[in-house]
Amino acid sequence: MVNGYAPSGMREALDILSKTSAIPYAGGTDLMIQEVPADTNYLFLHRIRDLKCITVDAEYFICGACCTYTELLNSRHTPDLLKEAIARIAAPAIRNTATIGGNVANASPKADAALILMVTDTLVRIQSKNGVRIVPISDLYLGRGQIDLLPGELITEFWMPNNRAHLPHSYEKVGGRKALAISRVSFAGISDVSDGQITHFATAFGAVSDVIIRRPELDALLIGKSIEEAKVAKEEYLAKMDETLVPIQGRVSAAYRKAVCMNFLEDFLAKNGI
């Protein structure tokens, strides 16, 4: 028997979270396979409409944490880069149930949607009975399976900046098979080149370390440079990226993961004429 609460609104949900240790439950595709004590309580979120928004305002593409992958895939507002990643997640039955909030809250470095949120410098809206805080997604992850959420807090929305969401992009994923594959290495990159000058450049690597790797301080080596200047800086950039990428050993070797990461990165540079 499953124990829990099914609030109909956000205020009720946050009140329950403030008084109990109930585990938030949306699609449950990660939670349902975990072994938990029989007396575990869940906070079922499927009735809360505020968590299902998909919209765009002047600054952000905004989606609620309980939006399923299928809903995001079918929405005209969802950026193409995010759709590309979603389309390669599991199968339709999983995408119909799994939510983007669960993908992030699971804090897996292999999370495909979270990789896109990371490379676009998406903001995360977190609510509790005591108020709201908004944090960069890069600050949310503390390690594998660990996120910076205080007792009583709930991830409610993701805000992807419009000036990142629709830039030219690349998304690559290596898995053990062509479909239904968990990432062994994944890569996302976005760039903006205007009048021969690089105005934005961002990369992120998944399934490589305990958290998704995003190194904006290294990507910044190319920002503000012309394509010709970037070609000169390319060797230094690649050397520093090679140094910072320290893959973990897993189902595939660390050496393989690093080689794939660097190949993806060099291909992305070439795609941008660098």
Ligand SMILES: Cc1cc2nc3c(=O)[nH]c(=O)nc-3n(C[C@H](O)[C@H](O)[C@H](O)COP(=O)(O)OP(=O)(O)OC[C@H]3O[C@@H](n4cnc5c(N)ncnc54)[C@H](O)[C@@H]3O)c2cc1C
Given for the second form:
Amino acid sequence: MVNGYAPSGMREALDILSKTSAIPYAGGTDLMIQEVPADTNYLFLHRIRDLKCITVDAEYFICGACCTYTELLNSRHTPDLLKEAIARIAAPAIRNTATIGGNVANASPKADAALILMVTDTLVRIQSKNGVRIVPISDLYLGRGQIDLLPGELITEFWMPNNRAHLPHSYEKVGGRKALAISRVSFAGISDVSDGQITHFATAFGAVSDVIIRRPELDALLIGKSIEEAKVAKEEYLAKMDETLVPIQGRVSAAYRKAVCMNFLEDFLAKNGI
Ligand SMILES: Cc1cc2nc3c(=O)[nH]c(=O)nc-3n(C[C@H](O)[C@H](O)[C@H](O)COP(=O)(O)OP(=O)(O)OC[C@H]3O[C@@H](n4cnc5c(N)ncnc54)[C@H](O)[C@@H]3O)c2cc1C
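Next, give the form predicted in complex with the named molecule, keeping in mind that what was shown is the form predicted on its own.
Complete assembly follows, chain above in first position.
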């Protein structure tokens, strides 16, 4: 028996969250495999239409936290990079119920949609009965499974900057098999090279450490440079990335994870002529 509330609007949902310890339940694909006490209460989010928007404005691609992967795959607004990653998540049955908000809130370093939100410096809209705050997604992660959400707060939307969302990109995922596989290592990179000048360069690595790795200060070593200058800076860049990528040892060895990350990074540099 599952107990809970199923509000039909945001105001009701936030009111319940402010008065109870109900756990937000979106698609349930992460929650349903967790063992919980029999008296656990859930806040079912599926009836809240405000959490389902998919749109674009002048600055952002915006999607509601409760958009399922299938809804995002079917929308003409969803950037190709996000679609590429989603298409490799689980299988259609899971994608029909699993949501992008659940992927982020679960705070797993293996979360494939979150990797794309990280590399594109997406903003996260968070709401409670007391108001709204908007934070860069990288500020949200405190550690494996730990997210900077206060009691009473819900993730409501993701705002992906248009000037990041549609840049040339690479997405790579290594799993135990080609489909229905959790990431063993994942990589996303976006870049903007115009008139031989690197105007944007961003990389992110998943399933390597306790949180998704994104080091904008290192990627910045290449930004503003010509391709020729970037070739000179490449050795320093790779050495610093090598230092920063400290994989955990799990079912997959740390040495394997490191080698795959560095190969993906070098391929991405080569793809950009660096
Ligand atoms: C067979 C299988 C295969 C899978 N394959 C992949 C895969 O390839 N790649 C991948 O990344 N993941 C995979 N997953 C994990 C899972 O499907 C995803 O992480 C999914 O996006 C979770 O979304 P959900 O809506 O089901 O989350 P839920 O289970 O509903 O919630 C997950 C967590 O997020 C919290 N939460 C949900 N929504 C909100 C919100 N709006 N605000 C605040 N907190 C919220 C919940 O309280 C809970 O802690 C797989 C799972 C299964 C069962």
